[in-house]
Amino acid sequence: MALLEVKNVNRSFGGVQAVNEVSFAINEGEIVGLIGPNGAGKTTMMNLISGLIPVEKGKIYFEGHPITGLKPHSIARKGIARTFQIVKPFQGMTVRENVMIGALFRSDNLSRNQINNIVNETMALLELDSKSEAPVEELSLAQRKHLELARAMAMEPKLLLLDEVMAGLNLKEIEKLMQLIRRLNERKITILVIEHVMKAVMGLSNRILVMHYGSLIAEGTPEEISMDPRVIEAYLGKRRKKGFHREVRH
C-alpha cells in the first residue's frame, strides 16, 4: 500500500484549472520530486495535500486513509509536516523556541521531558544546536532554512513536503541542506520535494514526477526524465535540450 495515494485530484482558481486530474502514488522511504515551470501547480498540489486549499474533485489518501476535506492540523497530526517556499520563523523567540512550536504542536499528550528530548535531537539532527538560544532575527537565510525543517521534523511526520527548500541558497549551501535531507530520508522519513534547482531535485531523488499547466506530464527515474522530450520542452524548448541536459547532471 502507497503511503500517499493522490487519485483525479482538481483544483481551480476562476478560470484557472490549476491542477487537472492529477494522480501518484508515494510509497514509503521514497524521495519523490515534483517539478515544473512556474505556474505548473507544484505549490497547490502541495496545498491541496497538506489541507490549506480544499480539493474540488477526487480523492487524497495516506496510509490508506482519506484525507480529503481534513483540516491542516488535522493532516499535520497524521503525520504530515511540510515546509513553506518563504520561510517566516516566529519573530520575537528563540531558535529553541520555534523548534519547541512544532514539538508541542504534533500532540497535546507529551511531557515536558518529551518535548525536551524531540527538541533536543531534532537540533542536533539539523546541526541547530550552537544555535538554541539565538534570537530568529540572527539566523541567515541558510540557517532559516535548517531551522523550517527542524520545526517540521519535531512533529515527527512520516511524510515531509518541501516546498523549494533550497531557494536562494550557494552550491556549498544547497549540497549540505542536500546531505541533511538524505539524513532524514534514512531515518525512515519519506519525501515528497518541490525544487527548481536541478542538481538538487535530481541528486536527491528516486522518482520524479513532471507538471505543465496543472496536469501531470512525465513520472520516471531521474535518467528518464532528464531524456523525456516532453519536459525538455515544457522547460526550456526544442532549442536547448542540451543545456537542459547539462543542468540536469551537473
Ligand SMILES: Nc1ncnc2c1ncn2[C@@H]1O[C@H](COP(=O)(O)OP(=O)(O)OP(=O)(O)O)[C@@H](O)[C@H]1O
The other form holds:
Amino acid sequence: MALLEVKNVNRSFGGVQAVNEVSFAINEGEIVGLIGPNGAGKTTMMNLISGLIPVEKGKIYFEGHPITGLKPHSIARKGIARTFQIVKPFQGMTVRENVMIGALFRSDNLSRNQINNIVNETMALLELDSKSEAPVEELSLAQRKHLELARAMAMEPKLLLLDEVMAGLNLKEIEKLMQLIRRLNERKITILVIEHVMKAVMGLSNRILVMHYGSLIAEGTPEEISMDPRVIEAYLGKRRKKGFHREVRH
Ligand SMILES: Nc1ncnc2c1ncn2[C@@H]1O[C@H](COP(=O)(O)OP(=O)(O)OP(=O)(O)O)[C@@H](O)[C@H]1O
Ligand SMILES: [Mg+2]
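Could you drop in the structure for the form predicted together with the named molecule? We only have the form predicted alone so far.
Everything in the complex follows now, all chains and molecules, and the chain you saw is the first one.
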C-alpha cells in the first residue's frame, strides 16, 4: 500500500486549471521530486495534499484512508507536515519557541518533558542548537530554512512536503541542506520535494514527477526524466535543449 495516493485530482482558479486530473502514489521511505516550470501547479498540488485549499474533484488517500475534505490541522495530525515557499517564522520569538510550536501542534497530551525532548532532538538534527535562544529575526536565510524544516519535523511527521527550500541559497548551503534532508529520510521520513534547483532535486530524489500546465506529463528516475523529450520541451519550449542538460548535470 502506498503511503500517499493522489487519484484524478483537479483544482481550478477561475479559468485556470491549476491541477488537472493528477494521479500519483508515494511509497513509504521514498524521496520523490516534483518539478515543472513556473505556474505548473506544484504548490497547488501541495496545498491540496495538506488541505490548505479544497480538492474540486478526485481523492487523496493517506495510509489507505481518504483525507480529502479534512481541515489542515487534521491532516497534519495524521502525519503530513509541510514547509512554505515563502518562509514565515513567528516573529518576536526565539528559534526554540518556533520549533516548540511544531511539537505542541502535534498532540494535546504530551508532557513538558516530552515536548522539550522533541524540541532538543529536532534542533540538534537540523543543526540549530547554537541558535536556540536567538530571536528568529537574527537568522540568515539558510538558517531560516533549517528552522522551517525543524518546525515541520517537530510534528514528527510520516510525510514531509518541502516547497522550494533551496531557493536563494548558495551552493554550499544547498549541499548542507541536501545532507540534512537525506538525514531526515534515513530516519524513515518519506519526503515530497518541490524544487527548481535541479542539482538538488536530481541528487535527492529516487523518483521524479513532472507537472506542466496542471497536468502530470512524466514520471521516472532522475536519469529518465533528464532525457525525456516532453520534459525538455516543457522547460525550454523553443530554446536549445542543450541548456537543460547542462542544468541537470551540474
Ligand atoms: N490562490 C490562487 N488564486 C488564483 N490563482 C492561483 C492561486 N494559486 C495558484 N494559482 C494559479 O494556479 C497556477 C499554478 O500555480 P502554482 O503556484 O501551483 O504553480 P507552481 O508550479 O508552484 O509555480 P512556481 O514554480 O512558480 O512556484 C498558476 O497559474 C497560478 O497563477
Ligand atoms: Mg510554487
